[in-house]
Structure formats: structure tokens, C-alpha cells
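One chain comes next, on its own, written out as C-alpha cells in the form predicted on its own.
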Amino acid sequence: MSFNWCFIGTGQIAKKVAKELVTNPGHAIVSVFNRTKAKAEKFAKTYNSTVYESALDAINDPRVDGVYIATTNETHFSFAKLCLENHKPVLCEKPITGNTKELKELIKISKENNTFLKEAMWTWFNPVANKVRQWIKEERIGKILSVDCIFNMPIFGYNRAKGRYINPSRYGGALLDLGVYSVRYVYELFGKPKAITSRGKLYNGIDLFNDSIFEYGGFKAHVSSQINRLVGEHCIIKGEKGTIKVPLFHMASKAVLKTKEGKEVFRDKKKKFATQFRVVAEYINGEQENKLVSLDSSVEVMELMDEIRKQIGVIFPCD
């Protein structure tokens, strides 16, 4: 399959993605836009792409089949809107927008223009997360007793001088950069909770730390993220018959199921970004059913994050 991408943004995540994306047969990056043209030119040289002076020109390159947005959080909405209004399918990095209101507006434009929109939540385009969901559905560990899903990385420590992470006008903080993975993981397995109780530690109006309890009736899920300490990353699901553990769950290559019958390890070593882009291209081309990472799920996860921010006091301009 031949599929040509436009890249909006050429930072670190774009570089990681591009390196894997082009391993998909037939996939190429044909157009590029970045706010700093020199960075776009350096990136484009690697992939033999055309650099454009504006995002609109890059999007409207006639060769482009789909647009990938890899810019900072506060710009996702405006770039995605530009793509949809110009009838270009768009895959936008997480979090797809700053709040639910922005996302619903994008969905409205997507429907009006009959143009594809998807959030780049790579975790759920890949086999490990979906194997965990299968184990839960099959009740391999029986009735769920507890869930602990945490994602912590000391971004604040080594990026304190970089304003994006500590700036509410740029949608900074732990929740939108890391917590979106924890919230999404629990949501994809168990749906929306009956209630949420959240607390956090703020700095300059953003959350260095957020800690929530999701109430699911028969059990509680602990969902947490922070950018000021290295505590670790895992999802541990305990049930009456056993336990599922997923280390490094957002980019997992392994999930472990332990029951009285023994231990089962599921591994997947395929390139995670490459898989995501291959699947999305097949969706856009109508080659397979568009079923992973639905917009409805993105809306409900955004609603959960809006509620967490409301409880801990983080306010963005889009609110």
C-alpha cells in the first residue's frame, strides 16, 4: 500500500515516529512544516520531503494522503481544525485537544466535511494492550479487586527551564503529558467510572502531580501521574483468581498473567509507531474497519481529565 504523510511538527516525538513509520512498505513523508524552518529542513533532508512555509501549504500538497500532528499540546486543536477544513485526514498526537469542548468541535467539523480524525494513542493500536483487554473480558483473573496504574517521569527536573511543561497557557502539567496514558488505560479496560476523587500538587498553575481514585462499584482504580519524581510506570490489575501486570504499559512489549494454573507471558516486539500508522492508513483507505481508538473513547477520556483538572485546580485558556 502506498501512503504519503504530511508532518506538522518535527520535534523529538516526530523524529521517533518518522524513523519507524518509513519502515512500513509504501509509506513516505512527503511534506513538512515546522515553526522553525531550519529544523524542518534538517528533518526533511532525512526523508526527502518538501518543506513548506506554512502549515496550510504543507497540508495541501496534492501528494498528501494523511496529516500527522506532532506539535505541542496547545496547538493541536488549531492544526487539526485546519486539516479537517481542508478535507485532509488527520492523526493527532495525544492529548488530541486541551478539553472536551475543543474535541467536540473538531468532531463536528470532521463529520461536516466527511474527513477522518483520530487520536494517536499508540498504546491501543498495538497487541499488548488489547491482549490485556482480552484477558479481562475472558475473566481470566476473575472478579476485579483493585487496579494500580501509574506513570511517573521527572520531566520537571530536567526540563525546568523549558516553559512548556510548567505553563498553563501551553497546556502543561503531568496529566496531559503522562496522565492521559494512565487514564486512557483504565478507561479502555473498564469504561467510565461511577465517580472520581482527585488531588494534586500545583506549580505555576499546572500539576506536578495528580492522584485519582476511580470508583467502579466492586473495585477502585488508583490512577496517578507526576513529572517531578521518578517513581515508575506500571499497570497492575488484581483479581480473585490472579493478577495481570504490565510494566511500561504505555509502550508495552510484555504483559504477564499469573493465576493458580501458572504464568502466561504475552510479548510483542513489533515497532509500535509503525503499527499505529499502518493501521490508520488502512482505516483512511477503507481497507479495514475503523474500530481502534474511537472518537467516542477520546471524548470520554477527555471528560475524565477535565474533571480531574477541575478537582485539582488546573485551568487552561481553552476552558
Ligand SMILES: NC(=O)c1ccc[n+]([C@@H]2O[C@H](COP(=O)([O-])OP(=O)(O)OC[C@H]3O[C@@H](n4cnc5c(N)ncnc54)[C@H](OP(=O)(O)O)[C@@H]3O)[C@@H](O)[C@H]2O)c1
Second form
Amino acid sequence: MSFNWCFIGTGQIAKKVAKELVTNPGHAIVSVFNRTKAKAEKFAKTYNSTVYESALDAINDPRVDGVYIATTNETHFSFAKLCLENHKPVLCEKPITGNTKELKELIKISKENNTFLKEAMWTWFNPVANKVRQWIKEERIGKILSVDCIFNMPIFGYNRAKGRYINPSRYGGALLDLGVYSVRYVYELFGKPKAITSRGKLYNGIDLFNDSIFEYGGFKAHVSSQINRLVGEHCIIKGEKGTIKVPLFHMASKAVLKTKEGKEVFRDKKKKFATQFRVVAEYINGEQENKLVSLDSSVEVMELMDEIRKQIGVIFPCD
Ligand SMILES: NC(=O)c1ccc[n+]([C@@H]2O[C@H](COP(=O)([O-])OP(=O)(O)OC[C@H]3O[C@@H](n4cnc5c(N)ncnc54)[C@H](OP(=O)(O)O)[C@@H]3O)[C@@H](O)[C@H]2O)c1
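With the form predicted on its own in hand, show me what the form predicted in complex with the ligand looks like.
Every component of the complex follows; first up is the chain already shown.
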């Protein structure tokens, strides 16, 4: 299948995914826009793409089948809106927007223009996360007793100078950057909780740390993320009949199921960004049913994140 992508943004994630994307047979990056043109030109050289002066010109390159938005969080809404109004299918980096209000507005525009929109929540286009969900559904560990899902990376220290992580007007903070994965993981496995209790540590109006208990009636899930300490990343699910452990769950290459019967390890070594782009291209082309990372699920995750922010006192200009 041939599929031509337009890239808006050529920062670190764009560079990382581009390398994998072009390993998909038939996939190419034909057009590029970046705020700083020199960086777009450097990027475009590698992929033989055309650089445009504006995002509008880039998405309207007649060869473009879909647009990938890889700019910073606070710009997702306006770039996605531009694409949808111009009938260009969109795959937008996480978090798809700053809050539910922005996301619902995008979904409205997407419906009015009958144009595809999807959050690039790559974890859930990949087999490991979906295998874990299958184990839970099949009740391989029986009645759930507890869940611990944490994602911590000291990006505050590494990128302090950059500022976007610690700026509420840029939709910064641990929750929107890392927590979007831990909230999504627990949501995909167990749905919306009955209640949430959250606490956080704020700095400059953003959360360096957030820590929530999701109440599921029968068990609790501990869902946490932080950008100021390296505590690690895992999801551990304990049940009456066993345990599931997923190290580095957002990019997991393996999940381990332990029960009385023994140990089962599910591994997936495939390129995870490549898989996401292949699946999304097939959805856009109508070659398979558009199932994973639905817009409804993005709305529900965004509602959970809005609630956590409300409880810990993080406010964005879009609120
Ligand atoms: N899926 C993943 O694993 C993953 C990993 C990391 C990040 N992300 C997400 O990807 C997005 C980008 O993150 P990153 O780490 O790649 O950031 P980055 O390296 O800082 O790159 C940011 C990009 O956004 C552009 N940009 C910034 N402000 C802009 C503005 N006001 N208008 C237009 N363009 C603007 C930058 O353009 P200039 O070159 O002109 O500065 C650059 O292209 C974020 O939403 C982040 O949450 C996803």
C-alpha cells in the first residue's frame, strides 16, 4: 500500500518516528512544515520531502494522504483544526489536546468535514498492551486485587532550559506528558473508574508529580507520573490467581503473566512507531476497521486528566 505523509513539526519525536515510518513498505514523507524552516530543510533532506513555508501549503500538497502533527502540546488544537477544515486526515501526537473542551471541538469539526482524526497513542496500536488486555478479559489472573501503574522520568532536570515542560500556557507538567500514558493504560484495561482521588506537587503552575487512586469498586488502581525523579516505569496488576507485570509499559516489548500454572512471557520486538503508522494508514484507506484508540476513548482519558488537574490545581489557558 502506498501512503504519503505530511509532517508538521520536526522535533525529536518526529525524527524518531520518521526513521521507523519509512521502513513500512510504500510509506513516504512527502511534505514538511516546521516553524524553524532550517530544521525542516535538514529533516527533508533525509526523506527527500518538499519543505513548505506554511502548514496550510504543506498539508495541501496534492500527494498527501495523511498528516502527522508532532509539535508541542499547546499547538495541537490549531494544527489539527487546520487539517480537518481542509479535509486532511490527522494523526496527532499525545496528548491530542489540552483538555476535553478542545478535543470535543476537534471531534465536531472532524464529523462536520467527514475527516479522520486519531491520537498517536502508540502503546495501544501495539501487541503487548493488547495482549495484557486480553489476559485480563480472559480472567487469567482472576478477580483483580490491585493495580500499580507509574511512569516517572526526570525530564524536568534534562530540559529545564527548554521550558515547555514547566509552562502551563504550553500545557506542560507530568500528567500531560507522561501521565497520559499511565491514565490511558489503566483506562484501556478497566474503563472509567467510579471515583478518583488525586494529589500533586506543583511548580510554576504545572505538576512535577501527580498521584491518583482510581476506585473501581472491588479494587483500587494507583496511577502516577512525575518529571522530577527517576523512579521508574511499570504496570503491575495483581489478581486472586496471579500477577501481570509490564516493565516500561508505554513502550513495552514484553509482558509477564505468572499464575499457579507457571510463567508466560509475551514478547514483541517489532518497530512500534512503524506499526502505529501502518495501522493508521490502513484505517484512513478503509483497509481495516477503525478500532484502536477511538476518539471516544481519547475523550474519556482527557476527562480523567481534566479531573486530576482540577483536584491538584493545574489550570491551562484552554480551560
Ligand atoms: N509518542 C511519543 O513517544 C512522544 C515522545 C515525545 C514527545 N511526544 C509528543 O510529541 C510532541 C512534540 O514533542 P518533542 O519532544 O518532539 O518536542 P521538541 O523536540 O521540542 O519539538 C517541538 C516541535 O514543535 C515545534 N513548535 C514548538 N512551538 C511551536 C509553535 N508555537 N508553533 C509551531 N511549531 C512549534 C518545534 O518547532 P521549532 O523547530 O521551530 O522549535 C518543533 O518542531 C509533544 O506533543 C509531545 O507530547 C510524543
